[in-house]
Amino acid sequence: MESFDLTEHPHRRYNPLNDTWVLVSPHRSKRPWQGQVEKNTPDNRPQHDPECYLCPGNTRASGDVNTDYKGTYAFTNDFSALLADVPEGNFENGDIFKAESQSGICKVICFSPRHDLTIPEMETEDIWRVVDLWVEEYKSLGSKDFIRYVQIFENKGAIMGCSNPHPHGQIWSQSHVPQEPARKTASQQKYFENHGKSMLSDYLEIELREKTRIVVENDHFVALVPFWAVWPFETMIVSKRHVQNISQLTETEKNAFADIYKKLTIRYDNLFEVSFPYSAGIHQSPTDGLPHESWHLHMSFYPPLLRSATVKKFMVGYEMLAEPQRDITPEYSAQRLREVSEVHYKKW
């Protein structure tokens, strides 16, 4: 009998940073990038919209006018999910139905004045006030004692929710810590206090000596498709200095940071000559004043195309009853991601 095979067989492979599983269909997609390529049309945006609600100057929907500003600017979102003076209190009925008041403040992050530009056309530099405007606010809104913890993230795209093309993201902050990154927190928890070192320093050690899966990397951060991946190009930027939140990172390593969200970025654009789109987020220690020995930085990207600029991968029968599953591997996904240029192609 053969032996198995990752590359050829269907397997699961488990994700120790929140306890699942996904299952891998290689065999489904022997050869997934023939066919028509299918391209966008290319966006032709302004560098300053009048109509924008983003854009330096512009007003609101709530009648706020934006400052005139020349960098980032930060903002609470008019349209808070959460707000910072709700009552505590809880709902219960027996042992099913349950509920409990959440308060928290909700930011609206943008990263230029340009309402033309995504992360992968800024310049470096740029980004780098983008990661020093992350930092404030963890800082800033972690320290309130209401605040247990602080999400980053950034949507890419109409088809990922994102009403405004305008360059931004938003950081949600609430007073419990969210399902994945509590359940992050205890499997980096139980990983550390049995090996004495982070979940992601062990990991990192054998993506770099193996070289399959890693995308690029610099001095200080590694971008990767993790051997546990359910997107089809999902990748994940992780510190090569075990710190466990963006608050202690020295100027070199947020430069750094900038630098290979920038590079990571164009390889998407790049793939299928696509503004690609995409979620992604910072997942990193609480803000609940626990020492977080255990917890590891690391941004992960969730893209939703799959063999070209209109074909996108959905969730559904198999996915949403049983588990995710991928027919192209991780391994496969990051060959592609390296081989195109990280020169960025403005318009194509």
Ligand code: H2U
Given for the second form:
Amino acid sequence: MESFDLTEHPHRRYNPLNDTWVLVSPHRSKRPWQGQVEKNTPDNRPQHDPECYLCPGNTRASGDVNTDYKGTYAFTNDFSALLADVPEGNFENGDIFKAESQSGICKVICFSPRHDLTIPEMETEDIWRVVDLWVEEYKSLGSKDFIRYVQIFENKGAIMGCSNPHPHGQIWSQSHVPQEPARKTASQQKYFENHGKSMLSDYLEIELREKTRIVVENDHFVALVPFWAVWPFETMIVSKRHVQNISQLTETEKNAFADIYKKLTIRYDNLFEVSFPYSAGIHQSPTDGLPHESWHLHMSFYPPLLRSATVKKFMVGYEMLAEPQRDITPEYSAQRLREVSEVHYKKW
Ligand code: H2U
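Could you output the structure for the form predicted together with the named molecule, given that the previous block was the form predicted on its own?
Up next: the whole complex, starting with the chain shown before.
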């Protein structure tokens, strides 16, 4: 029998960050497709939309009026999933029924006053302002006694459930560390105790040597398709320097973060010639007062598209009931993203 080959044979890959597995079936990527096709709607957005609740000077659903902002703009979500004044408490009935109260603050952050732009279309210096706002919000929300974790994220595109095309993200901060960052906290801590180095420092060292999964890098950050990627074109931006969170980035590093965020998302757009949808977010140290020296800042991108602007990956069936599965290998995805231009060549 021939020997095991990661590019040919079905296998499972381990994600050491969150202690999960993904099934990879490279032999299956040529199967015919007759399923759902998403519509690629043309985008003719004006620079300012009087109906948009995120544009400068407009009235939101709550009746509050946005300032006439010129750069970035943050406000408390009018429909926050978490509220600041929740009485503390637990509910327990034996080992089966458990609940705990949760308080928090949710914010909406507008990336630009321009309604018609997206991150890959913005100037790097304007994206720098977004990074700077993330830092400010992480620091100010995280410094509150009852906030133990700050989740910064961006939902882009209607198929990701994004309610408005105006360039924006969200921040949910809360009184407990939610399960995904909690899993990453435990795994990174264990690795740090065993190796005396952050897991992602060791991981980056290998990736930078092998180069097969790297998409783009600059002096301070690397964007790559992780070995354990679940989504077809999932990527991760990792800081070259081991920092726990964005508040530790130097001005130069913040600029480099903006630069790689732009370069990666341009490649995404160019891949299928569409404003590429994704959910992306920053994972970094909790703000619970513990040291967290093992945490290594990274930003994950989870795009749903599989083979074109209109064909997306479904996480259904086996993925829902057993574990995630992918067909094209992370190495192939990285190669595709490396091959497309880093210049945003099309407006659609
Ligand atoms: P999404 O597009 O990712 O859904 O984010 C938009 C957020 O904006 C959403 O959470 C909030 C919604 O609650 N929002 C307001 O806070 N005020 C509004 O007037 C409309 C939407």
